[in-house]
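This document starts with one chain, in the form predicted on its own, laid out as structure tokens.
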Amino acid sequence: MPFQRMGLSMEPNFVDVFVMGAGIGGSIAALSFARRGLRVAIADKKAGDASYKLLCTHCIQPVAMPVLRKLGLEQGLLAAGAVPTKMAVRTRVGMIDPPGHAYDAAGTLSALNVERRLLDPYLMAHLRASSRVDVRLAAAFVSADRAADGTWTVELDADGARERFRCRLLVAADGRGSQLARQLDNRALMRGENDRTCSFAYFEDVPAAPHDRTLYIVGAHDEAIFYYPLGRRRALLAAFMPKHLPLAGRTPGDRARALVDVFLDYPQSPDLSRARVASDVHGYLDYPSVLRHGAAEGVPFVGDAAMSLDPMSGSGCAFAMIAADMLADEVGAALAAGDDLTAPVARYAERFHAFFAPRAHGIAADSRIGKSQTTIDAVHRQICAEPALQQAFLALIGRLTTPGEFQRAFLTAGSKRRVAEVTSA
């Protein structure tokens, strides 16, 4: 029987959707539901509109660009300072670099680099501007209780003042340490250990690479070094190092110097001769990848609450956007019609697992180091030699395809090459 919205809509603080967490996943979910004509409330413990997550590569991968375009957010982000980019990979045996500028005719490998200090306030401004979104910040989650009719009552604490919302759909977007995951017993499907540490900082007076390329340098000892252009001669430099080879330095100045020195060890690095560190050096010593169920007890999960993967993958922003858009696609029509949400939420959970699980397992596997350098070099040598494999590899690291799909392309290319060698012999 369709859910009767009419009676509930007159109650104070009744909304169709309540989103707990106003990071990227929560914000995109709230905007997506609001644009379907639904009434949304979104809450977060962060202090204000300018608050943002620090541990981030600031890359919106190619796989998420359709979501930005669907919501009409791309051009505004470009105006706010986002940098169109593509990834170029420097291996030990050659370069893997897509042809053309950041926005080519196809655009499938195009990405955006945008600092969270710009992205999060930009999304918050859109939430504030929507007449269908009610924003609550500096509001801590207290509890969520489900009634017999399937509605949820969520209680918040804003500096000692309690507030309650009643909703048809509760969305968990409350981060890696999700309280809703604990309350609803949404345990990790996967917890992948990470053998790398990370150090990163912002630098200024760094000239952009040709075509504003983002540069990924594959080191000789399982290092992974990244240069993300952020516009106006500003860049994020990040070094993902094996745990037994952490960056040296006890003072902030030492650590910044050590970060620059890592890049100087490799040819084709950006020119850092005049680079000035513009932030503290941040990072982590241990960051396992975590993947949870897409839904638990009828509550869908998005963003870091659903999965928080090795930051080296640069996938967090993109995956949060895709999951939020996926959720709105599956559940939005049923919400608008007043239908039961059990089946739509279940479909979302199935789509979530089908899309993200293979990608998450691939990212977790890559964070376990110690692979054969000879094998890695042989794989990179074949990729560098074949333009079609270069495209397939860049699609993989842009999260457009899964590891399994790339492996099939790699094996197919190898088979064709061997046939050609036999034929020409």
Ligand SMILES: Cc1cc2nc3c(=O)[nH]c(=O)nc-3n(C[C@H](O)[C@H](O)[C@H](O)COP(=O)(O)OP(=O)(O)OC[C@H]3O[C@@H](n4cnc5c(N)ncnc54)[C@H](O)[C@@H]3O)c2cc1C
Second form
Amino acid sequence: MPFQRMGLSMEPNFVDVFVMGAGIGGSIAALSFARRGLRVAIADKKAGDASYKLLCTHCIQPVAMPVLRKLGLEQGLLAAGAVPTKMAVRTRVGMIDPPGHAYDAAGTLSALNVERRLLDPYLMAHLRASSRVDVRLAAAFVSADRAADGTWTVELDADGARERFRCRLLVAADGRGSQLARQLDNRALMRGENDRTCSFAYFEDVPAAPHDRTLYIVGAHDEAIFYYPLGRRRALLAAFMPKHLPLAGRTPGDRARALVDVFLDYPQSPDLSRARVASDVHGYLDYPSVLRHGAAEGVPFVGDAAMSLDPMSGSGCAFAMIAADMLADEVGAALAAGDDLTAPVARYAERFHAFFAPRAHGIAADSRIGKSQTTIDAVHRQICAEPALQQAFLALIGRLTTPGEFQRAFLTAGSKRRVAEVTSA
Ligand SMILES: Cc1cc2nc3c(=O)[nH]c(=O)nc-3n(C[C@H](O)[C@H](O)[C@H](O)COP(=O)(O)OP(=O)(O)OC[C@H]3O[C@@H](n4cnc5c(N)ncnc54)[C@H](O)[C@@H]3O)c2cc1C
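Instead of the form predicted on its own shown above, give the structure for the form predicted in complex with this ligand, please.
Once more the chain from above appears, this time first in line as the rest of the complex follows.
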């Protein structure tokens, strides 16, 4: 039954889509719906346009680059200071660093390091620039109620003043602690324990990374160390340490120094002898992974509200962008046509699960420590030995492929190698 717009559009605060939360997922969802000609409102409790998320190491993985390109945001981000990059992995037994640079031969960009102090205001500026998007900041979610005709009324608290929006589609993009997930009882389908803590800080006077590489060092004691070049001799250093090996214990009283010291343990690390800390050390002591349903009660969830995974995977921003794009793709046409949204939202939830669940389970498995070093080294040795497997591994950690797809590539390469050995013997 087509939706009757006429009566509703007379209401002052009626929109097609109301997005709760103007982080990455919410902003990309709002922009994607607006590009489809829909009227969107987006609200957030954050104070102003320059507000940004501090607790993030902001590497935008390869899997999300098509979404940025589709929305025409890639070039603008580069102009705003984002740094083109490509991941390289230093294992205990060699480098996983196939040939090629941040841009491939066709000129396609692999990944971006973009500080949230740049990214979040950049997205906000695009929301402000769209005549179809109504932005409300310093506005906290109060309640959401569904009417018999399927529309939602959302109530906000803006500094004590109440404001209501009515919408056909309510999008939950209110982050890891999602109030909407609680209200709509969108419980965790998966909770994954995380055996590592995280500490990171910004540094200046660091050397440029060769070929714009973001360096991921796999440590001998289950630690994972990251070097993110940010341009202009600036970099972010991050250490994901097993809980029994806390970073601060290495050099009491100087956590930033301890962060640099971690790199000294690894040969071929960037030269950090002149590095100057340029921020506080941020991080967490625990961060379990959570995966929820893509929709509950007809409300689609995007970003951390739907799925908040171990930050060591560096995938949350990319996944938020992809979910937002997927949602607009599934529901946009039905919204524009005034059709019932039940089936499109259900399709989004199915697609969400099919795409993200295998990746989420793989990431949660990586959060656990104590696996056999001998097995890990043997796997890494094989990957390092074959350029095709190196590419396949980067596709896995760039979240382009699932752990299952990587395993198949790994096993196929192993079979081919054995056949070749037998044939040549
Ligand atoms: C240490 C760390 C490092 C990370 N590094 C990376 C990385 O390198 N790469 C990567 O891709 N991801 C990384 N992530 C994950 C990434 O930060 C998140 O996945 C991403 O920010 C999710 O975006 P979002 O829009 O879903 O949520 P958020 O960015 O959290 O946005 C949610 C928004 O909702 C608003 N909100 C919440 N509740 C309410 C309410 N009641 N009323 C009004 N507004 C509300 C908030 O103010 C916020 O602006 C990292 C995370 C951590 C913790």
